[in-house]
Amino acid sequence: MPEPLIVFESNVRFVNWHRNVQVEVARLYDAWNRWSDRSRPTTRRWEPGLRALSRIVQHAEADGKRVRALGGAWSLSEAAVTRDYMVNTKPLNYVDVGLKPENVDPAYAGNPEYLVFTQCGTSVLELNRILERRGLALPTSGASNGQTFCGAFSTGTHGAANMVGSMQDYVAGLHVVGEGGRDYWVEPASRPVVSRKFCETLGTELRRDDRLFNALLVSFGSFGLIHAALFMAVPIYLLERHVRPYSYDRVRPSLSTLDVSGLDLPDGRGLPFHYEVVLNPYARRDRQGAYVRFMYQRPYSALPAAPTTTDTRVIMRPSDDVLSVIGAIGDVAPALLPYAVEELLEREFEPQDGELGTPAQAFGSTTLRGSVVSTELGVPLLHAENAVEAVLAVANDFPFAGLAAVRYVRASAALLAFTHHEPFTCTIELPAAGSQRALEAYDRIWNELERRNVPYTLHWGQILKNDPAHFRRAYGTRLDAWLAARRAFLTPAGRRTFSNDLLERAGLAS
């Protein structure tokens, strides 16, 4: 068998997309679907990339180094970071839509044509384009699409599709390269999907284990290097988008109930497919300072091209990813922050009423403006109003250049999903212009939540607490199950190889 192409740079400075994480990396590898002579295989196009990941793990072990996979560099935390060896996986973007009947387990009850095999470097943007051409779509995604699919679900990324869940919740199987460079196909024993023939084609070992699978889903590279994932797409649909301003007093009753009957929405009392409230923390409660963004899922029908393009329309606005616009505030004196936030929201959140688009058109590329940071809370639905009140109290006592975006998703089975709160998790994203003041505000918000006895988790891809006790409180027995699964899958040496500073600070490395 030919050797895979393996190249790396030494002593590279890594900077994430949001520019808040910067480290010196001993080696930054590029993994490609090419053999060492630069040729591409005509069949099994994924194989050189898989072999490259295996060799890189072996190199790291031989050198006594840690190794982490790098996707779109989208995370604001150090989830993907090590100072030893990092692997740029973005060239590994092979996608295969639909499994042949012989590659599907007889017990699988779904449609094999909706199963999608994607390598780890494929971006959400790439998947959207590929799926749309096949009449398919992602069940849900985040507001931005520059992330790799595997990087997004590995940190628990979600949207606001309240009946769908987060991105990891439609993943059906994972192909992971573990210690020694050995690779495994992992899927739940309770929901088998692929056949033995499928695993023989990959040349991998099949592991069917619910606990291992649910631990791997949100593990940010801590079990090994994920080579590929299998997920369940859905038939393409349209999203009907609306943006409306309200007073905080008017939307407040919906926060812990999801009862939207008082908002006079187009479909009445029915909860929209996507329901989100963006709050100006400094607005008077009886004045417009809450922007409700909601989308209804509609049956697909072909749409005409937008007048200014030749191929498609985009119904996303820059503000759909609140993190993308908050940096525009820049360095503003605390006394002026309420006015700066108000002006930004009035400019970015223009009313919209019923524009239609596909999921790919609804969630487009993100361009950042200035330095930004963000943390994101996950709280049980019944605690949502109290949590929002905690955020508003801190913001008014200690103004910072930020806002709050409140969304809802179905609880996740992934052990370390920050959206695990039953039956729905209310997520509260707190994007802010990058500054030490914003980080201090996050500390104050976390403390205020604890003072109010509001249980909360934190998005693994955003700013986290440096407190192992928090993670113990936040996950309880789920954390024990995650640690047990990792210890059963990896030896102590393997756990060190796939660890990093974040895991150590969170008490998850051993």
Ligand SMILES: Cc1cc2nc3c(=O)[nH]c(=O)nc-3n(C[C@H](O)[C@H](O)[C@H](O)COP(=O)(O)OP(=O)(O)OC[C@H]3O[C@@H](n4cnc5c(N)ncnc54)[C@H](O)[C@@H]3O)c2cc1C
The other form holds:
Amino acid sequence: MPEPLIVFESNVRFVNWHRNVQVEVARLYDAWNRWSDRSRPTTRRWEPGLRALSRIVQHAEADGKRVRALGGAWSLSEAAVTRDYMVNTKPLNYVDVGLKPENVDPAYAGNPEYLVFTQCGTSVLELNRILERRGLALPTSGASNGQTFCGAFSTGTHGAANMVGSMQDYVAGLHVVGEGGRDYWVEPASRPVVSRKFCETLGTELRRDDRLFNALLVSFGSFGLIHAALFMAVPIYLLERHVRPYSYDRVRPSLSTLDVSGLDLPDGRGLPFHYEVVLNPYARRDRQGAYVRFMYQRPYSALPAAPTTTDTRVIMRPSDDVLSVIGAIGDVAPALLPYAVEELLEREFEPQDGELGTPAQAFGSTTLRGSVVSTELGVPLLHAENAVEAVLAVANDFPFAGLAAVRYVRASAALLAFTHHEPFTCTIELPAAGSQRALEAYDRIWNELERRNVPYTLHWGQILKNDPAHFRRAYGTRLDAWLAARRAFLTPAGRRTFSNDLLERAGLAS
Ligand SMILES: Cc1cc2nc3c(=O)[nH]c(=O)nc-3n(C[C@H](O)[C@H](O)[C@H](O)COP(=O)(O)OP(=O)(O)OC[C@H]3O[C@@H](n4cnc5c(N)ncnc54)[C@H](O)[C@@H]3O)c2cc1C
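The block above covers the form predicted alone; next, return the form predicted in complex with the ligand.
Entire complex below, previous chain first.
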């Protein structure tokens, strides 16, 4: 077999998308679907990429270095970072839509035509385009599309499709390159999907194991380099989008109940497919300051304006991605913050009433890239109102240049999903202009939640608490199961190879 193309730069400065994580990296590898003579295979087009990942792991092991895959570099935490070897996976974007019957386990109950095999580096944007052409869609995604598929689910990325869950929740199987560069197909024993023939074609070893699968789903690079994933797409649908301003007092009763009957929505009392509340923490409670964005799922039909699949701006506004717009506030004096946030939200959240678009058009691209920080809380639905109150109390006591975006998702089975709270997790994202003051506000908010006895988790791709006790409280026996699955899959040397500072600080490395 030919050797894969292996390229790396030494002593590179890595900077993430929002520039809040910067480190010197000993080697930054690029993994390509090319052989060492630069040629690309005409069949098994994924194969050089798989071999490259395997070789890179072997290099790291031989050099006594740690290694970590990098997706789109959109995480605001240090999840993707090590000072040793990092791997840019974005060129690995082979996608195959629909599995042949012989590649599917006879027990698989779903439609094999909706199963999508994707290499790790394919972006959400690329997947949206490919799926739309085939009359399919992602069941859910984040608010915009720059993540790689594997990078997104590895931290538990979610949207506001409350009945669907997060991105990891529609992954059916994973192909991971672990210790020694050996690769494994991992899927749940309780929901087998692929056949032995599928694994023979990949040349991989099949591991059917619920605990391992649920540990690997949200593991931020800690089990190895994930080469590919198999996920379940759905038939394409349309989203009918609305944005309406309310007062906080009017929206408040929905926060812990998801009872939207007081909001006079077009479809009545039913909870929309996508329900999100963006709050100006400084607005008077009886005045406009809560912007409700909701979308109904509608059957697909060709849109009158016939937008192309590359037109991602049809119903997308910059403000859909609260993380991106908030940088615009910049360095405003604390006393002026309430006015700055009010003006930003009024400008960005213009009312909208029923514009239709596909998921690709609804969750489109962002080019905004200010200096931004963000932390995101996950709390059980019942505690949502109390958690929002905690955020508002801190913001009013200690103003910071930020806002709060509240979304809801169904509980995830992934052991370290920050959206594991049953039956629904309320997520409260707190994007802010990058400053020491915002980081201090996050500390105060976490303390206030603890004072109020609100159980909470934190999004792995956003600012995290530097305290192992927090992670133990937040995940309890799920954390023990995750550690046990990792210990069963990797030797102590392997656990070191696939760890980083974040893992050590969270008490997850050993
Ligand atoms: C503008 C913006 C908008 C966002 N919107 C949302 C949102 O709406 N909802 C939400 O939940 N989050 C959101 N986020 C957070 C973001 O979705 C997550 O941080 C996500 O993990 C980033 O994906 P990525 O591809 O950039 O991965 P990276 O940030 O590069 O990596 C994330 C983790 O995945 C691991 N990883 C990546 N590829 C592999 C692989 N092949 N094998 C093993 N491990 C791998 C990395 O090691 C790292 O631990 C947003 C972030 C930004 C900057």
